[in-house]
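Shown next as structure tokens: one chain only, the form predicted alone.
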Amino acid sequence: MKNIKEAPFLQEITRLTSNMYRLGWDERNGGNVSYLVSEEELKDYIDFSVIRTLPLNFHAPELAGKIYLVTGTGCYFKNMELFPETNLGLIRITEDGDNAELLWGYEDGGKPTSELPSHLMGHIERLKIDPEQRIVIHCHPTNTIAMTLTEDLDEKEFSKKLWRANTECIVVFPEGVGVLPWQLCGTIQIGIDTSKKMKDYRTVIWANHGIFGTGKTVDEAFGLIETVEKTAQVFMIARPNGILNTITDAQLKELTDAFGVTDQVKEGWLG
């Protein structure tokens, strides 16, 4: 068997988590990632034997047999690159959808992030829309959280404030962003409510907490979060001085027409 630490998918995730830590988006043990890995990608690195079985605490038969690389509960993103074998785990969802089989990782006796239900529910919903869906990223970007403290949490209004502040936003997320009012984290309920939002949005913001980004690639999901956070930063810098100039609805329509995303904008959001 090859050294799994050299596997491209593992290196990609450890680079991602280290980068998010350096950006200040994942303080302490904040944030979590889940990434769908194929058996083809794994066959040279593990023998697929089950180390132990972990309860999912919810029913996910839609994901039976799928294997996810998942960050561990209580783990620090700054340690992922150095010690992936304790901070990450490969889990396979059992056929009944009630448990996960650990195939590699969590060598210190650890287990997946407490937000695993939210992640897997998100995967279920996004796979219905995009069969190539592979990744869910949750992190705590500073300016996005700050914006939930000062702005109305109505999705249309929140999305349009981002669109109006930065030209690329409506092109990157023409469907807008989902927004959830504060809820207790790590619960089944917040997973249910987040996954409902993911029927319409690839990005969901948790007020006073953080953001979820999804996609078929690491770059796509990270890029969504990166664009929201950069724009939230611009908005929060400008806000105290008074915002004089924004992109108009007519100009937003020009952008969506030019980039071929008009049909992804919700009806009535551009006047």
Ligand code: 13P
Contents of the next structure:
Amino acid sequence: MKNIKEAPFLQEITRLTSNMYRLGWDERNGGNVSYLVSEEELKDYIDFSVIRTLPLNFHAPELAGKIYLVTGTGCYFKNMELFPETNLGLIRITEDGDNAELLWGYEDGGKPTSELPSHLMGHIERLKIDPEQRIVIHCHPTNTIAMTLTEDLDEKEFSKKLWRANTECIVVFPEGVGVLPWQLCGTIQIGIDTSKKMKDYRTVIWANHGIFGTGKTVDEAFGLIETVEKTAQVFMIARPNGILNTITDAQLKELTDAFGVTDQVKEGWLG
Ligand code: 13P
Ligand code: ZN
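Compare with the form predicted alone: the form predicted in complex with the ligand:
Full complex below, order starting with the chain above.
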């Protein structure tokens, strides 16, 4: 067997978590990641024997047999690169969809992130829309959280504030962003509510908490988060001075036409 620490999929995720830590989006144990890994990618690194079985406490038969690399609950993003074997785990969803079988990792007796319901339910919803969906990232980006303290949480309003502030936004997320008012995190309920939003949005913001980005690649999911966060930073810097110049609906329409994403904008959101 090869050393799993050298596996490309594992290095991709630990590079991601280190990167997010350095961006200041994952203080302490803040943030979590889940990443679909194929048996083909894994076969040289693990023998697929089950180390422990962990109850999911919710039902995910749609993901039966799928294997996810998942950050551990209470684990610090800054430590993932050096000690992946304690801070990450590979879990396989059982055929009945009720349990997760640990195939590698969580070596100090740990278990998956407390946000596993949001991650797995999110994968289920996004897989219905995009069969290549592989990753869900949750983190705590500073300016995005700040914006949920000062702005109306209505999704159209919030999305349009981002679109109007910064040219790239409507091109990167023409469907807008989902926004969930504050609720208790780490629960099955927040998983249900977040995944409902993911039917319509690849990006979901949790007020006074953080953000979720989803996609088929790390770059896609991370790119959504960094575009929202960069724009929230611009918005929050400009806000105290009074905002004079924003991109108009007609200009937003010019952008969606030029970049071929007009059909992804929700009915009635532009003018
Ligand atoms: P976990 O340590 O359980 O992943 O929780 C971190 C977090 O960000 C909760 O929303
Ligand atoms: Zn969080």
